[in-house]
Each structure stands twice: as C-alpha cells, then as structure tokens.
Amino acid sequence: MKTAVIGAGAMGSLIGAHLADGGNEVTLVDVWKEHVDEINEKGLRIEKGSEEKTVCLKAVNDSSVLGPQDLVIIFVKSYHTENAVKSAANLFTEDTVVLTLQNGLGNAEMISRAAGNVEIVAGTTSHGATVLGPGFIRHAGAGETIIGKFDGENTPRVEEVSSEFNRCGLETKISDNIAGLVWGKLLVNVGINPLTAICGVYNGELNEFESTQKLMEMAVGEAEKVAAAKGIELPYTDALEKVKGVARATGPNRSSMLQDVERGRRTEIDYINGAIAAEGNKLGVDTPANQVITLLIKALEEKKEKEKNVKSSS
C-alpha cells in the first residue's frame, strides 16, 4: 500500500515505521529538516523498553515531490490540518483513503473541506510515543487502534486499511461509532493534557493531588454534558473514572501539551478544551472550567512567546 504520513512527529513516525516494516511503500512528510535528513541517512530509530530497532523508510520535507497515494495519514497538529491537506492535493485521487488519528475535534471536517472527493476515515489510537531527537523516537506504550468512516457506512477500503494495520503489528478494529470514539478520546485529553501543562506534572501525578482531581472532575464533567447534549454515545459509562484510569496507565508520560508549553510551541487547546467551550456555547451548556483552562493555557503560550521575543531582540 503506497502511503504518505503527513506530520512525522512521534506518532506519525511510529505508525509509518510499522507500515514500512511490513513491506509497504511509506513516505514520512515533515517540515523538520534535521528529522527528515536523519531518517533518510540512517533510518528511524525506535526505542521500546530496553530494546532499540532501526526502520529504513523515506522522508521528505515537501509532499509536492510525491505522486498519488493509496493511503494518506494525517498526523499534524489540528491547527495545521487544513493547510497541510491543501498543500498535499497532489497525493489524492478518487481512490485515495485519507485517515486521521489526530487529537481534538474538527479534523475530519477540515479534511473533508480541503481534500475534495476522497474517502475519509477517522479513528483513535492508544499507542504512545515521544520524540527523543532527530530520527529517534520512543514507543512508550502499545494499544489498539479503532477506525471507521467519518460519514456514512464502512466500506471495503476501511476493511483493507484495518487488515493492513493488523498485518503490520498495529492491532486495529473497525467501529460504526467513530464520533463516539473521537469524543471519548477528546474527554481523556480534556482531563489530562491541559492540567499536566498548567501544573508541570506527569500524567500519573494528576491522581495524586486533591486539587488536580477536582479540576479534572470539573472539566470532564462539563465535557460529558456537552457530549450528551450533542447526542454523542461515549464508548464508556463513567467518563471521570476512564480519564483517571488513563492517567494511571500512562503515569510516567509527559503529555504532548506539556511538551508543547515547555518548548514554547502553540498547543492544540482550541481543539480540546476550547472546542468543549465552543460546542457548549452552541448548545447552551455552561462550561466555565473549560473556558478558564483554555485561557490559562493561552496565557502560558503568550508568556513563552514574549520570552522568545525578548531573547531574540537582546
């Protein structure tokens, strides 16, 4: 299966490496030149526990050098989705499947607007990964991937993608409730990502303090009410316990939002807690905790941006 992965961060690199290791023709696409160069020269190094392996695959900075693909996987940050898809128009034909496994709300809709007549598949994955350096990632934890059609009934091409993922060692299932799964993952991110970023703690530490547990309860509770008002069927019955369980299971992990804040990068807060606040406003559901959490993350972003400006002008 000829595959391009748009956004070769930790997760994009991990998924791409599995598919390439299984014999697929895979190209990673990313703007990080050092990462791309290292992969092309030495392969992608993957650390997992005490073991390390190297997978050889192709990487490019610009998707315009590629031809049409059978599968395009979108793994950029949500705020880059629409532009990334538009710039990759040369990869799409009417036979191309576009798969998003991104965090946050709205990615499939943005892809639909930007990509035109392609088959869009959405999903979630429980794999965890971290970038350790150019051409080097850590596979922090394995889990299942669930995919399905974003709009409409599942098709043989969804089955084909699922089958290929499974063949390449990525446990994958198909669901008819993709909206519920995307929202289910969203609620987990709502309760973990911004709180770890604001408090500067590992995922597991959120369960250790009364104050962070209360903040988690407030944010997730509001998100659960918004989901109910929208008619979303969540994939679990107790949202708060689910979020606490994920925090425990990923205890040593540093969330992607914490890493973004520490590195002075823009976060996906508008597509996580900010999205809950926006949907709540549309549906008449109050979301004060999510509004405040969104503003706190934006304040951290602005602080880091100011620090960078001061440093560059000195």
Second form
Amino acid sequence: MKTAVIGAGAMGSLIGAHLADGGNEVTLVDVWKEHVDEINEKGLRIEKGSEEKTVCLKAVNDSSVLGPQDLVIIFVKSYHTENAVKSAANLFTEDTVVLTLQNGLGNAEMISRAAGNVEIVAGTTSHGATVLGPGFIRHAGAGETIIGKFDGENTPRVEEVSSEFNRCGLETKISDNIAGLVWGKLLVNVGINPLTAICGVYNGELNEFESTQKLMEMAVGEAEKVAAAKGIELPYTDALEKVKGVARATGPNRSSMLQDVERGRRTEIDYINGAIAAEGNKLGVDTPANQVITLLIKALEEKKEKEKNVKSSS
Ligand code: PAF
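Give me the form predicted in complex with pantoate (PAF) now, not the form predicted alone.
Starting with the chain above, the whole complex follows.
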C-alpha cells in the first residue's frame, strides 16, 4: 500500500515503520527537519525493552512533493488536523483511504470537511510510544488498534487496511461503533492527560493519591454523563474503572499532555476536557470539573509561552 503518514511524532513514526517493515511504500511527513533528515540518512531507530532495531523508510518535510496515495494516516495534533489535511490535497484521489487514530474529539469531522471525497476511517490505538530524539523513538508497549468507517457501514477497504496492519504486526480489529470507540478513548484521555500534566506525575501515580483519584472521578463522571446525553454507546460499562485500569497498565508512561507541557508546546486540551465542556454546554450537562481542568492547563500553556518570550527577548 502506498502510504503517507502525516505527523511523524512517536505514534506516526511507529505505525509508519511497521508498515514500511512489512514492505509497503511509506513516507513520513513532518515539519521537524532534524527528525526527517536523520530518518533519511540513518533510518528510524526503535527502542523496545532492551532491544533496538532500525527501519529504513522515506521522510519529507512537505507533502507537496508526494503524489496520490492509497492510504494517508493523520497523526498530527488535533489543532493542526484541518490545515494538515488541506495542504495534503495532492495526496488524495477518490480511492484514497484517510485514517485517523488521533487522540481527542472531532478529528474525523475536520478531515471530512477538509479532504473532500475520500473514504474516512477512524479508530483508536493503545500502543505506547515516545520520541527520544531525532530519528529515534521508544515503543513502550504494544496494544490493540481498532478501526472502522467514520460515516456509514464498513467497506472492503476498511478490511484491507485492517488486514495490512495485522500482516505488518499491528494487531488490529474492526468495529462498527466508531463513535463509541472514539469517546471511549476520549474518556481515558479526559481522566489521565490533564491530571498528569498539572501534577507532573506518571500515569500510574494518578491511582496512588486520594486527590488525583477524586479529580479523575469528577472529570470522568461528567464526561460519562455528556456521552450518555449524546447517545454514545461506550465500549465498556464502568468508565472510572476503565480509566484507572489504563493508568495502571501505562503506569510508567508520561502522558502526551505532560510531554507537551514540559516541552512548552500547545496541548490538545481543547479537544479533550475542553471538548467535554463544550459538548456539555450544548446538551445542558454541567461540567465544572472539566471547565476548571481546562483552564488550569491553559494557565500552564500561558506561563510556558511567557517564559519563552522572556527568554527570547533577553
Ligand atoms: O495521550 C496519551 O498519553 C495516551 O493516550 C494515554 C492512553 C493517556 C497513555 O499515556
């Protein structure tokens, strides 16, 4: 499958490398020049436990140099989705499948608005991965990927993507409840990401403290009520237990939002807890915990921005 992965952070690089290793013609697209140069010169290094391997694949800074693709995987941060898809218009034909496995709410809808007539497949993945440096990632833990058609019934092309992922060592299933899956992952991010970022703790530590457990219960409880008001069928029955279970299973991980805050990058808060507050507002469901948590993350973003400005003007 001729594949472009737009957004070669840890997860985009990991999925792209598996597909390339399985013999697909894969190109990673990312604005990070050092990462792209390193991958082209030396390949992508992947550390997993005590082992390390290098996968050879192509990377570019700008998707305009590529032609039409069979599969385009979007892995940019949610706030870049619309622009990234618009500027990749040359990659799409009516036979192209566009797949999003991003965190947060609204990515498939943004892709649908920006990409025009393509087949959109959405899903979730529970692999854990971190960028260690240019051209170097850590695969912290293998997990399941679940995909399905965003708008309508699954098609043979969803089957094709799923079987190619499985053939390339990415355990993948198909679901016909994609909204439920996306919301299911959203609730996990609602309960874990901002609390790890605000408190500066590993995922597993959230289960250790009384205060973080209470905050998690409040944020996830509100999100569960919003999901119910929207008629979403979550893929589990006890949301809080699910989120605690993921925090335990990914205990040594630093969540993506904690990594963003530490690096002074914008976070995806508007598409996670902010999205819960916005949906709650539309549906008449109160979400005070999610509103406060969203503002606390924004305060951290503003503080980091101020520090950067002070540094660059001194
Ligand atoms: O965003 C993340 O970091 C991940 O989705 C998760 C599941 C919270 C694990 O760190």
